[in-house]
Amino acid sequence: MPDISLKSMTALGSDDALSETFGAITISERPEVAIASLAARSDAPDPISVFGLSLPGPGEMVSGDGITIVWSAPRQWMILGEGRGEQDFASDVKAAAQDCSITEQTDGFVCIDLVSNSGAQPLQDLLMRLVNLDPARLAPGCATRTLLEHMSVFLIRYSERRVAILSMRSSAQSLWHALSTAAGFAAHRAEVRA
């Protein structure tokens, strides 16, 4: 009988997470981020907090101790766990929110970070090329669901210099292509102007 070994790979089809820098912007795949969705049941009281974090309202996110919570719909949230991509994160969320319905989402989504090494402006310029949103809706501490090219994505603005993008795993290659093409173009324009 042949030796069949299963080997995990990232959403972008690599053994290791991909990372690429274009001028001031670094794009990085984040397979170590676990994701679960939380839905408050209609017969249960509204949850007030999970993992000690107050649940955010529309367009908001909260973060602390390696956990990020993003509002996704009325009585629904996406919960991210830094460094927990190989764990049973959904079970941990279920233990923290027993009256809620929890769904494991880690393998269904890809998380990609955009980080600027030169302040907020390069990141702001890139986001303006990628999404049709008022920049005020993408201030630090904001999170929203929108379209990026043909893909539905969550944008999570952690800081002036960092944005995480969640998209369906099936569109990971398309998302990477869109981000790297826009970042490469922006870097080229910056060089020409300099």
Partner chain sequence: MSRLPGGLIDRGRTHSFTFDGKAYHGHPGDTLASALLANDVRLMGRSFKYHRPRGVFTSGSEEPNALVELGTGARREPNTRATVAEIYDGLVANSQNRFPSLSFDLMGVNDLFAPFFAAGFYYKTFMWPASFWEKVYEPIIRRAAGLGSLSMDADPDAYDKGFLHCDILVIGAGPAGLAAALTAARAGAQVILADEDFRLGGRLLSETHRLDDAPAQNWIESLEAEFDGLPKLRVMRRTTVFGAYDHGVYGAVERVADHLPDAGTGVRQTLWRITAKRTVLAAGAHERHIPFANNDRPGIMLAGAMRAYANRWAVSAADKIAVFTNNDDGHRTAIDLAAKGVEVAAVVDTRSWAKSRGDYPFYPGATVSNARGRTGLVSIDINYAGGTERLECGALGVSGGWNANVHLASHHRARPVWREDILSFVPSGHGGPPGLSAAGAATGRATTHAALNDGARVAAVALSDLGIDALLPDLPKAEDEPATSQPYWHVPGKGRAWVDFQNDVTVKDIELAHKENMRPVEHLKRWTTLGMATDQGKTANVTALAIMASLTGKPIAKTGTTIFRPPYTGVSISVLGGGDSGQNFRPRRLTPTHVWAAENGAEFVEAGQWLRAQYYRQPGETDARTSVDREAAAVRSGVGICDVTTLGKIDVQGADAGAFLDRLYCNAMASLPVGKVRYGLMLREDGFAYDDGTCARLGEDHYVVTTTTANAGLVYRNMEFSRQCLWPNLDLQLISTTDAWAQIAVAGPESRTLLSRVVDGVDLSNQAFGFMACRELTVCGGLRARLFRVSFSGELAYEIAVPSRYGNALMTQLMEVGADLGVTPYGTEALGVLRIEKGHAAGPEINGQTTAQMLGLGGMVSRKKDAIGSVMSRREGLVGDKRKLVGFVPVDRQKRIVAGSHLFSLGARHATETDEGWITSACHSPALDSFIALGFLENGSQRLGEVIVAANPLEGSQVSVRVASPHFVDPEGARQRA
Contents of the next structure:
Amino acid sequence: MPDISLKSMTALGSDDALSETFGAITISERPEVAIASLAARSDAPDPISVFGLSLPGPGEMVSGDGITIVWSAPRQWMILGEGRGEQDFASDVKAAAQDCSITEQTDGFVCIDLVSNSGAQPLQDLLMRLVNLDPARLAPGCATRTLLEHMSVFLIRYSERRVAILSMRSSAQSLWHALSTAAGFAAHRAEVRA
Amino acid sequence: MSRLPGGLIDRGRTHSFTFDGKAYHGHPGDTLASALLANDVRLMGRSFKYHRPRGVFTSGSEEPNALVELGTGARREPNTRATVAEIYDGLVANSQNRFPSLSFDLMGVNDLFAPFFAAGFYYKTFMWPASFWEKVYEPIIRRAAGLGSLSMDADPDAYDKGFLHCDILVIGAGPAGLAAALTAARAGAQVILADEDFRLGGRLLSETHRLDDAPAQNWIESLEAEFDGLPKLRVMRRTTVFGAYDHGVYGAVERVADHLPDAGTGVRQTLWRITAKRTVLAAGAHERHIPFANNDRPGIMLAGAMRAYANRWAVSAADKIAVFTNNDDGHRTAIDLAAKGVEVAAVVDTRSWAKSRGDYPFYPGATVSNARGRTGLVSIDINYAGGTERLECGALGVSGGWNANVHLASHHRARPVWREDILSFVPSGHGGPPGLSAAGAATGRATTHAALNDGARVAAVALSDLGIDALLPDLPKAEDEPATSQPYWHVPGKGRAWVDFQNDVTVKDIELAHKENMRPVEHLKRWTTLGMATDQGKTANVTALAIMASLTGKPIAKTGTTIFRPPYTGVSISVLGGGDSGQNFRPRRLTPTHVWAAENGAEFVEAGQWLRAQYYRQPGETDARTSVDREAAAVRSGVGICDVTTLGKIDVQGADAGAFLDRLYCNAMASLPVGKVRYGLMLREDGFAYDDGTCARLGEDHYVVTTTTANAGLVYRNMEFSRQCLWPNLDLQLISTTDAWAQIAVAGPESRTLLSRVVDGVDLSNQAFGFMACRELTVCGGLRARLFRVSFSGELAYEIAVPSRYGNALMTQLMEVGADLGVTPYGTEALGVLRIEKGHAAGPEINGQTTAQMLGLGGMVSRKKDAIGSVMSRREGLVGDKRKLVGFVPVDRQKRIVAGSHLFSLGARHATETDEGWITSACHSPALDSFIALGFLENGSQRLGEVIVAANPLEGSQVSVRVASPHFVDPEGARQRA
Amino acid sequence: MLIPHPLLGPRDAEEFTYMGDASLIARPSASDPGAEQAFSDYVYLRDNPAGVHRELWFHEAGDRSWIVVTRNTLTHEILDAQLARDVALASAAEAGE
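If the structure you just shared is the form predicted alone, then what does the corresponding form predicted together with the partner chain look like?
Below is the whole assembly, all chains and molecules, this chain first.
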């Protein structure tokens, strides 16, 4: 391991990852997630598998052993590695997928998790304030890129209670503002209803 | 006036509110209109043009008269309908469009000048002199005629938005809508039921109809209980679906907290965008009236509204009422009010064959011909075969029949069709919003029985379209009395008979429009202002066009309606804005060194979405130029560092990456050796210069391309277009990596020394890492990085890239280890000065109007290959352009040159014909201690040394400037190669 | 408006950037005689029919696919949507035959 004399900073501009709870929803920055994009070369075999996972189809994601793979475009995927944000993840992916074009994306994006402590409904109530997607296309196992407050974001639905949002790192503060504002309003609404 | 028995109000609780400063009481369930009526307030507003006293006319969102201002201070909202405003404790309401008070309005004098304000008065009266319109006439008209006023303060409330998707959207929760929603929800479909009211039930709430021989409320309550247990049904009260947009998209506003004293930490309103596979429009019907002389007296209202106030809100506008009708439905008002103990003075029916249905004076074949009582109805004149009779009454219910509410079905320019049998326009069933079907009274099936069954049937058809089987629910037995009506459109006679109350349009105005040949309905609308403003003529339009039809002798069916457009009712700009304003109005992008910059005195500037450090103000520096000059000078003499992350970075990989870039850039890229960077120029396909940047070859099949900050997104889009649409057979992979790498320019003669203190064991000597070299390496103890030896300033310079999370720390580190070198952070302003001094083109030069040749880069356009724009760049018109990029120095070196100035020969007239070019960029150069500029000049490169004029006629200034080489500093380029 | 993305289903038109006439896919060859005229037509001449139109949309906020959408410009009815790359490959294959 190299002994880097520089201290990293999160996309939200602090030393530690930010986390905030609004009602049933907790929003957390995930700087420990590493990201690399993978694009198949013309002569790449089909199907391709990386780290033992078959690359998913349009609108889908697969996950296992700390690796998540998201379809991002025709013949292009985003590979996420849990707990590897400080590593040269792109090189690891390159080693696992020699036939593909790999691009380091760890700091291209800010990764924010939305987790519900009370089933799917609070997450559903929040997501419908954020993105114009039919919930059926955002079920567990789905992943897609869409607009959120004029920002292009990936939504990765890990489970009923958890979705990860990836947005351009430079827009992290705008994304946090959008998520926390909507989560605050949704929590207020749920409180009034209850 | 005391309350009548019954009603859907909570008498156990009381709300206090004020109207025009006076305190009143009402109950939960009341609207402002019902509560005011319960307090004997009949006068609620003043009309738009004539300031006529007006009372409430309807009991719903179609209200033309009772427009009020709600709230105080910054929360004041004008033009709110009292008929749909729920009261809450502490509500403050005020009347509007009156001075000094509602009961005594000085502007009422307008009424005396009524002939002056007749149809088309805008166009006729204020024609001459033309200059008077803006300065004199318009301000006077605006002051005299108008609606409420804005607070002019920022809206303090919060708003948000959301997106909903469903199989079936049901608009309206009356009998048809409830039956439709029930059918669809029981079938397991994803259903949204939206209604603008705060209670479900629609017209059932206002009638005494029984369902299965029980109060309708019982059925509604049982449905509500069932709805609560259906998770796929979303019931949205207080939600107005205001527009039908393409492909099943609907706009809706939910009034989340308008009925509460305070929204708390929540939102006031939510804008919903609903995507529905199918839509059932169950919007019911609107009653119309019958114009007669002075029919706008407060106390005269629609018969259905009078009945609604009595049945739902337990109020009557007067102790003694009368009804004027041309149909059976009007009789219900008399029956219901009589049953509640209100004295019915008369029922006047235009139909001679009509029969009395209650124990009250009945006038068949009669009309109401006049009304008295300036601020409240006192008496009416009844005309019948035997003569005229004056009858005292405090309120009159008028029914001219019902218009199906075809509004949303008529979006997308659909034309409703006239049905003579029911005297109503109904949706034609084609041309409207795809997937939308009307049900119940909205399509003329208006009895309770018909509405219930039609709602279920239409929902079942929509479900079957979606492949969902639905069972028709058991619906309660309900009244099924066919409405019989006589086509009777207005009572002829002297005196003004109002058709459109909100816009003060009378029968005479329509007759005048007819005489003046403004006969088509769209002309009628513009000429008279009929159907404009907040109510869009919901109670007026059909009556008006029927009157026009009778004047032209054309049938109503051929007369047609005006075009229906969203919104159905008014929508506040705040909610359309979706909530965020100020710095959150759009996304902001921050550079990886933003935190460091903010801590070190940076003034920031917006560059598209980015915030960039413009310059770093040091203690004692009072003006920007001092800071910028210091920063630029530090780069020339020592070393400066600047965050250049915002430049677009695109990763290009694949076996054909070089071939692809050869087609993208006008100059060659495939020949670039690995480990080298080349400047590249892209053209547009029309041959003009498009964007420039550098292209670094990191590997045999791996390039990193940079774009300008402004064009990062556009260039990427065009690269994807080229890859997917033009050359789909190439082996090529593209992805943006702009945000992944923090890129810092390190520029100045000491830059090598500074960088060598952070890179890990790499020889940076000129021999080992020369001008335009690039490589991957590590810095600061093993952090992966990329180093490019490129120069925008003309000095020995590098750009170093590290993963963005380390950008801030690298900036700090460079400042620390370079302290002895005097390392100076510089911002975009100094960056600009340095590149102007060096004569490098940037956005102002590559602005879409200039060519490679004009930029002095004509030699870069390769003739050996085809690239985007290369063919068109050779066309005669572009090749023949003699303007060239040159530099300019003012004759008086301390005189500022303004970018945008136009260039003229000395002594030439300053006109388009003599225009010889323009200044693109200008700044003060600390290196030359002079103002300098770049610009395009006719035959510029042959005119070095000539003195010409840079004129800025916008400011009335001009400067004598000497033409110079654009390369003010180090024209040989020795420094950057050092 | 909703654009029926061939891979992702109906998506809000806000996610897309519009570029117009799909004939832009057919870029002339620079080496043909009369290339300048062909490019002039390619760059400046566009059909703008009141009715059925084949046009290019870029899924900018999504998967970055260019899509050829066949749309009735009078009613906004969308009759077809295909990946532009597939359209380009098909026409390249046809030209190659």
